[in-house]
Amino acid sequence: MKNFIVSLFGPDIQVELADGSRRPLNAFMVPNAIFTIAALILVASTFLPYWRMEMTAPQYPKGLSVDVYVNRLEGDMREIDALNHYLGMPPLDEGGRLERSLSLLAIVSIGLILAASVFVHNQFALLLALPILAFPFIFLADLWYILYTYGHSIDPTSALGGAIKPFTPPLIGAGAIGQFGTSSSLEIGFFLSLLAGVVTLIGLYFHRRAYKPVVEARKHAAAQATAVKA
């Protein structure tokens, strides 16, 4: 049973190295602290917008905008939904509703998974870091799919449905939808999620630096024990 636990979670951090020395305790605390910071950064990102789209048109001199958070939408929703109605498109809030309802739970779970790497003292810690590394890219892929679905849900029998061809608003940069100009940008929340991934990579570096000598020392001790028995 002990061998199974060691193979899964790695050696105990008190194992001596091959030269008889011991790793200092702070060498093992540093990656744990870094992983905790990464998880907190990701949680903090949920309070800020991840993406923003602005629309301009002659009848809206001040423009219209919508801010996308991981769990909600904010902005000129009523006006944009009124325009979408003339195109036979559903309200903005319907797109990604499932994702927004699960986002906070997913982010908390990602943070807990990353925190669990504290108990993993070998290369399997990378597997626990994959969710936080992948999260911002999953967000972008899902957002693009939502935008594509909306732009291709125009009802040709609606009041203005025949005047506009199917479209996909750009994730980043300028675009045009009929007489409307659009400008899309990634916001601070998204960049914080990227920062959480970068901090996680730094944590993985220190994790490997702390535990690799310990793993090698255990293998060395096991090889010596095998040689003695032989």
The other form holds:
Amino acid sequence: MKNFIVSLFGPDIQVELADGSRRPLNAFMVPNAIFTIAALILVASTFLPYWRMEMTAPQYPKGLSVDVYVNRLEGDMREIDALNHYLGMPPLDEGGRLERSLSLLAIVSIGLILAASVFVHNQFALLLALPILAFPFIFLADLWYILYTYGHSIDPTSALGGAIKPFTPPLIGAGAIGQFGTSSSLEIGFFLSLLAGVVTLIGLYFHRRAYKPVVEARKHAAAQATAVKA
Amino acid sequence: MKKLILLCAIVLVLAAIIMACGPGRQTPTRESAVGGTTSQAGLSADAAQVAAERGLSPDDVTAALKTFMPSGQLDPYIMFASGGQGGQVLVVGVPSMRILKLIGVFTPEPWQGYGFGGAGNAILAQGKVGDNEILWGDTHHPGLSETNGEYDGQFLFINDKANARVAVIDLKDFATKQIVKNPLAINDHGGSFVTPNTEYIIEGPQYAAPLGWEYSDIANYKEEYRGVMTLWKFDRATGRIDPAQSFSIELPPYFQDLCDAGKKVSDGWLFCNSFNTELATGGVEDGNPPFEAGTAKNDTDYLHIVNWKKAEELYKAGKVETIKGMPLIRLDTAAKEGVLYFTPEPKSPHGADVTPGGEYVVVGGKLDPHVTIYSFDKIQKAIAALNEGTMTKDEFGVPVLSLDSTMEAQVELGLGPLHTVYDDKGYAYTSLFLDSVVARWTLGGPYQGLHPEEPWTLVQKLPVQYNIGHIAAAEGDTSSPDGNYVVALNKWSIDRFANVGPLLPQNFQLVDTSQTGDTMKVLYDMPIGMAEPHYAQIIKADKLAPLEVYPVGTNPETMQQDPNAITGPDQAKVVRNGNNVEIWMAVVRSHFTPEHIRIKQGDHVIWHFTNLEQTRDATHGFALPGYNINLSLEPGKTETIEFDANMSGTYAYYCTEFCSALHLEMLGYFMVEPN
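For comparison with the form predicted on its own, would you give the structure of this protein in the form predicted in complex with its partner chain?
Following is the full complex, with the preceding chain placed first.
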């Protein structure tokens, strides 16, 4: 078995640390591989919805829904906008326009920043992992802000604008607007972005396992050198 | 290495856990109307009380249940019935017998805005006779488009007997798209039915007239009056009849009646009966026998047997004369070239109906108590045996095949057999007008094993109320009929409905034909209070796939993107060019954009409307008082109206289809300043 693996991957390469101890090269490759997976998961999440709102009313037996992706909206925006104009609410497309336009660039950047940790061989790699860890929470905060802005931009001159109090549609769970019941939920794309964070944490663990001995060996060697000089 | 594999495993497990913990999709649930109580046996106390009060028999209760569709449940069949003098088509759900739609065809229809300013005006104008606008029609026989002898649910065709016109209805939106006027005939009857792959839509003739209805006294009947059968080429890609590839066949003035296309073994042939081989010309006022007597003098008339593939060859080979733009295969050519044959049939018959496999043609006797069954195989053998020296010809030179050589069987059914349809159990159903019954009888030959009875025998006569004309069976004109239901199209209703004055509704009766033997029962009476339908076809509902909404900017006449469509209210505008005022209007809940239009008396107005909605049923109307304008703007539709603003004044235009809570507020002002 071992021979077979060796025949496939070649012989195990050892790295000699500053203090003369040896570590297998793969120990250093593992965190990079995991970070790559994390970045890919995050990129994959852009193809899937992050958040969804469903609306039900007697005259909509199939309901209405909007799926929010990091870079676009899908679903019954046309009809929801048609209804919302009575309330004087802005078109759905106006919410988070800047965020949507930048999201793909941002996500690629987040992935590249994480990948840069390949070149950081100490604990500062954590800093490069922060964007991918923070991303889902930034998304949530921004979505809440968009929903808040949306529910607080009611045009008082619209047909029903005077009758509606400003409100914030719920981020998760049930709500009600007029004859509509709403139900919002986080969707698979969001959970994939969380997963990307979890995988990053695992990667950090292996990163630490790989490089802590390096840092310590370096310290140790430096200390010895100092001791020798002294 | 092991650690790597372990790590991958961890990631996969984590992913699985996270996905499993994902939010349960909170799909909106509707309370089902079905379930729960359906398993309950017997009648509830309430139902038992209703049954007792109305004196309902167990059969009545069963019939009620068989036709009852609870709210939200859809019918498995859709029936397209002609609207008779209404010039329309009725769309009816079967077995609930609920009217779903009335399609304006030859007649303006305000609900659909058909003929009140929009695209319908152009379609109705195609149906002009000479310079005369004809704004009604006598729709007779709807024909669904077929692929391999099966209804394909794409198009419906219907003829106007009164003016010899055929209309095309696109089943994408259940709306009329085209009307063609036959340039040679002034009335028709034996249409519209289609060849098995809708290569042609057949328009069979009725009352003979000189070709192109030129003037000629009836004293010249035999010399100059003719019947004309037209094969309209259907172009499936465009969804329209192509008159440039259509042709006609000249027939003797025999008053051809109902026709049908052969299928499967008889594909390539058409069959048509006739009822005036006597060449009666009427004139009761001059002491002549009236038409009713004159046309019924001979014991037999002629079943017309037409080889349409041969006719198509002749047309393509140019063996035609073009009259009024219509290529015509002359009668002598048709007789000589093997396009047309006759065989005797009981006098003044009705119906010439081809069995599902195409083996037989059944002719109803009308004045004879039998149906006569002709074998296509025997007809072919008789044609092959024709010999120029010995063959019998009629007075127009058409070969006549003897009845003995073509007939397979006769079945005595009763008085007034008219029209025959088929099921999946080897039964035929014939309407008996005088007896007022639906007769079920057995087919022989390949159908013999499908039913328990002897072949060619009467099985049951089911009384219907009253005077049944045509009869329709579920998928009954196809190569594979369904056999669950037959609808009797009764001409008289007499005592079946509340008295609504001397003009009575027609009565469609739904007949249960699901079991073999003498088990047919009437399930339901459906009053038709708007016209006298003639024939109907019943298609499986799941074969129909109409649009839910039009893509935004669809022109209903072309079914293509309209060049004057707009995609948002921001594109709405009014452009003046001299005395021409062109308006692009956006229509969406619940306002028109623009809401103020100021023009001058005498201006020529071109007004485009686009309904920007994409939600089902979000239809708007547009009514302009004083100018006879009313449009139906279904979601996505673009319409254009054009008129001269000849009257000054102030006109509030408004939405005529209740669209929202603010529907009444959906209006605008059209201000026409006097000169």
